Amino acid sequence: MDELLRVESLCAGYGQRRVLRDVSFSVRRGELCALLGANGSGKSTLLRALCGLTDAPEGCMLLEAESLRDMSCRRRAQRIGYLAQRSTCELALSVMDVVLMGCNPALGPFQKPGPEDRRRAMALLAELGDAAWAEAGYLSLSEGQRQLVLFARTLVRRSPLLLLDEPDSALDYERRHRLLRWLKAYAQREEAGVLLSSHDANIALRYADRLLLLRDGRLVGQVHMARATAGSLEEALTKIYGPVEVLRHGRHFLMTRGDAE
């Protein structure tokens, strides 16, 4: 797989407060990378830094050696799809209008989304939730339904890199697994790179191609799931969670507390 994003010695934070220190990794086309770590480890800050929402990142290259630091906000928005952990969208709009907001970075002044944009938006709603939501009021939906709508908004313009901050946090068990299955297939089909943060290690173990492990703002490990064993996963995950036990069930791994009685 071709390298899509390269991060080298990234340091980022808020003002004088450094949160991330010397973080280096890459994301490849067709790859789903899961960012794991305890609360406050820097997962959200890392995603925000790559979007230019914190200090401009040095040493971050996207696609054809384009520096994220040198890219305009518009250019970055065209190349990166970002879904924040918490939505600030409280507008009295239809679901379709909210999804089509994702087209804005690719539109010129006074230009509106076209028929193809609407067809893609409708297809995404049908695949991720329910096409019948299109004309419903966004604010009338449940929190989980809104999260799926915002996910569709992130995907509608086919950005090559997706940065997703806990995209499944408001979803029930079945929709969570359905979303991650869909996202993994999407990354492979569209040759998109996906970097998502998660507090659910077992979701990451099941669907990610690679795990990136953060602790106290530093990357303390990476695990390629195709080469992982229960033992290597235990060793790696213990660095961020404390004592854990990893069990193999068929083709998948499950993590539980290592000190459980």
The other form holds:
Amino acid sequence: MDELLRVESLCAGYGQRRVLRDVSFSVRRGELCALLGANGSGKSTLLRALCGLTDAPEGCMLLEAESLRDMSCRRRAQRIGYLAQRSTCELALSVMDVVLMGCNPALGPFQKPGPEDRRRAMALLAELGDAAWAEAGYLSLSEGQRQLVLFARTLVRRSPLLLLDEPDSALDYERRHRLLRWLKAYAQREEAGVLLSSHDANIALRYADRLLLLRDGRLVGQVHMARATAGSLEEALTKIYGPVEVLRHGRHFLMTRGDAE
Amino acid sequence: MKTGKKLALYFAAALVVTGAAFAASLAVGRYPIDWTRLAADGMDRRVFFTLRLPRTCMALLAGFALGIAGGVYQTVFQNPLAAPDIIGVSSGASAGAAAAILFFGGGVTLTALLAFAGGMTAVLAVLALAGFVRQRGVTGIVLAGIAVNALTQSMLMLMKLTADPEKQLAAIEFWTMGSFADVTMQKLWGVLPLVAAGLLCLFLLHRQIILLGLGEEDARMLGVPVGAMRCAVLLLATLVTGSVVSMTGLISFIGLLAPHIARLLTRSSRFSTTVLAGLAGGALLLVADVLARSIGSSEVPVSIVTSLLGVPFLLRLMWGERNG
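Alternate state requested, the form predicted together with the partner chain (shown: the form predicted on its own):
What follows is the whole complex; the chain from before opens it.
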């Protein structure tokens, strides 16, 4: 019905090495999906394949019925906001310059960002971090602050699909929760689909609408949080993390290491 | 001090220094010009308009162009050591010039044309080769550049070997050290449109150039068609460099040094730093040319002076960087 992204039988990898095998799922508008899995389970590869950064020789990827494979690089950048796990930005630019780079897909090659773009960039900086960063040098920020700036760069062009590779990895406890709460509200308000990978299962349990569980390049489970119980979550998460216990705390769930050993 | 104000200050200072160097270059020379007789039709007027003025303008233009192109190469290759040599402009142009001197008598126009053709051919070969090899991205271009450079160098050596040592070999060697001695108004008008067009396009593409400096994947996900854009930008920078050196011979070090000077001053990667690099290049080359024609009893090739002048300047800035 209001399906945004559909992925069917996707296989992807690097050269001869297949990392992702036969993955199928979909993301709806306004939905926040969390991709969970151990190191090397294929989370990043999946996100990169959707962006066309990793070869995906088989399967189909449709964004609002338009094949992601056939999109031009510009069109793809307009439709997808992608935040890489690591950014290579080593340029001495101001934070504002960095955020405004996110407007590029909507601009012609000779065009520069306008006042409306600046206003939106400023608002994002104020909401996610601190408006006072705008004039600061990007390289003078801490790792976590840089991550928030790149997050703002990803969001500034309001693409319908957000693919975020561990957007919270460098953030402190408080910022991490704030970011996810903000992201969830944003997805609902803008009717954007969000697919994010994370190693923090408790963050996913708390904020995601759906969990996608990856193991060894295969999708081994999907959990709709609205219908989840501690038991079903425990069973699903044990498949990817080994023995874990899931506890119910008020309206939320918490995962902790089981004492099987 | 605020960044914007500081930048304006650097630009003002660069303009003053470049202006002073420009004036000095007009004033200094073998033939002392009597400025009061400039209006009259005489020797002073002819020396000024046929020798001094075109030479000075060319030095400014060349320095400005090499500084900008150098900054663009360094940004696109994400490497502070990148210079026109890396993708074969210099060696291609040298081979072209050598061929003109060896096989076609070394006429001024023909040497310039063949040097230009040589530089462009070498770079096109590098980009085509990089398209075929498995190694994608900047690394592919650098590897292809090494291969084409090696080939052109061996061709150049072969030509030098067969050259007549008295005249041809000397002419080839002299060409590769650069000089503004033979610049005429005609030559200046010959390259000006090409250099201006190339620089204008680079200015217009400045945001894309910075985005290329982020690296392949970031740039792609920000909507830059990386392969095509990188080719276009490199060809434009090559057009600018190739046009200049085809008229003057190889000018070493400016393309590498000017962007570093600008960056050490502004500590910023914005495109304004690259423009400042252009002014720094212009000022440096003007001063170098003034020295080239006044330190010896006969003219010294300008590349010798650019290095002698540039190295202490760079060391001074690095020293300041360490203690600043």
